[in-house]
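One chain comes next, on its own, written out as structure tokens in the form predicted on its own.
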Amino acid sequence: MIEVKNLTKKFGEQKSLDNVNLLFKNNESAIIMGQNGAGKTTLIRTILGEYIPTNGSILINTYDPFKQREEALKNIGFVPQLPPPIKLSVKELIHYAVVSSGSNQERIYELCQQLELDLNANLHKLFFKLSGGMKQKLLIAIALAKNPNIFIFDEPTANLDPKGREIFYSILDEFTHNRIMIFISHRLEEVHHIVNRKIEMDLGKVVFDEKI
């Protein structure tokens, strides 16, 4: 279960986030539309305890994120637009994955091969020296091979091909049972076989969610 409660996010005078109230639980899969600056990723990274709110609450699986971030975090699966410019190789970028996150490193093989990302050919190869492609399917199966019970996935095929795509969705039909899932997207049609939830935001406020 996520609970959002009341949350504000202030950078400076600038309001990002605007008194959002949500709660997310097992089984929904939710889709956040909205324009650029709308606030679907200043939410997304207060969830996940990167942003420390102005006003309001949040709690993961009843932990708060920023007073109790191991325990908040370790569920949760997450796979960002933009892949950071991590400074590892391949093979320690995983083996840090499986030491910090609980990773299934065996399952993290296994999910690469089938988005078709050869790890052998790359694993002395930096991260950030990949292909965008290539980066977010490592990601992508490094947040898979985790098997926790919420994924968020902040436009996670943003750097897939239309193959790519197709792939990733059809190993995702595996990992929708008893799991909250939310999708940042402006692809609403990808996702709609997934989703059962719409919330649009606007302006820092949630100005629409209905299930569908």
Given for the second form:
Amino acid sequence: MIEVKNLTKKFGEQKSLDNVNLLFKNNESAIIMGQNGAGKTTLIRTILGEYIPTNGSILINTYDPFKQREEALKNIGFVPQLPPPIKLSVKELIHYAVVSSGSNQERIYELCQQLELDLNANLHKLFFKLSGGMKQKLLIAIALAKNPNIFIFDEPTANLDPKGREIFYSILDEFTHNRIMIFISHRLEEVHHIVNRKIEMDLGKVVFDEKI
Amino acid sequence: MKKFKNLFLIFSIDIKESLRSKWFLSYSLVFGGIVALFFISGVTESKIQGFSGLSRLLLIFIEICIVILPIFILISTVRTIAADRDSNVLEYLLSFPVALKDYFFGRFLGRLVSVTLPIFGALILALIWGVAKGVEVPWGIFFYYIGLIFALNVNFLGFSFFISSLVKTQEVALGVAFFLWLALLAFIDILLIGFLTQKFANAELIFSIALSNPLQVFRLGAISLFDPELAVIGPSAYFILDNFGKAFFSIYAIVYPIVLGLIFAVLGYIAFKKRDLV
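What about the form predicted together with the partner chain, after the form predicted on its own?
Expanding to the full complex; the earlier chain stays at the top.
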């Protein structure tokens, strides 16, 4: 469960989140939509414990991501919109995920295979030198192999070709049961078969929140 | 050991990252090259102002370290956290259940090893070369000098991580680091001599400012290896030796920069923890 209560985040005088209240329960798959600057990324970063709220609180399965970040983040698998230029080899990045969050290494390999990413051929390459699609596939495999009960996907298919997207969503079907999935996307049609809730944000506020 | 699992994880990935980086390569080449150059140019065979062999080499190496070591450490490490923040690497790596203290101090320890390795490597190279050539090894000076360099590294790394935690961008981090280096260099001599001659402050205050400057402490600690009476720095030597004594000053020259560096590292961690991470 994710509980966002009266959440406000200000950067200087600018309010990026304005008294946001949201509750995500198991078996909910939500898409968060909104224009650039609506507050979607700020909301996700605050849930991940990376932005300190100006007001309000967040609980992830009863854990506060600021005071109990390890317990809170154990429950989350995150895929960012743009894979960052991590200067680790693919093998080292997998090791980081396995050691820090107890992801199953074999499962990462299996998922990469399913996503048609040849891990063995790229194991010693630096992550930031891989193509955009390869990076995205690896981050997806790492997030899924963590087997958390909350997934946060920020435009997860932005770098994938149509076939890659198709495979990704077919794999995702295996993971929907008894979990929370949050998608940040501009394309509802791409995730309409997975999501059962639509949230729209504008100027830091939730302006639409309904089951679909 | 489980408690330190993530600290060691961050420490090891930082070292791997550093060993692959261009700054580490140039850093190793500069320090290794300097020592090699000393041998090729025959520094160890020369005898100037009474110093010869490895003592002579260490004396020159110290003079070089005062100028280039701090700026090397500052420039190569001040962007550690700021760069990760800028490029969203921090956003991703910290979406894993890693404690902020493990991330911060894992990075700190990793950088400490990677900035210390090339200098120690260069000194060990000098030692091996010296022994092979049958030059007498000044063991006391050698080990004390290693301690001084380690202390200077901890000190400037502490400053670096403090700056890196406070600023949002790499450019600002570099600017602040450069200004700090200039200020500390200026307070070694130029400004302090200026204050003394203009009588802006009394001599004790000036000496106290000088001895709170880790660069000055490193310099004096290094000079005391070869000139225990500190005759080369003139009347200031009386203030130091009367107030500290030789033995205590030798300890102070190592302990003070380490403590100062650790204080700044902890302050950096507090700033890192209390602010937005990305």
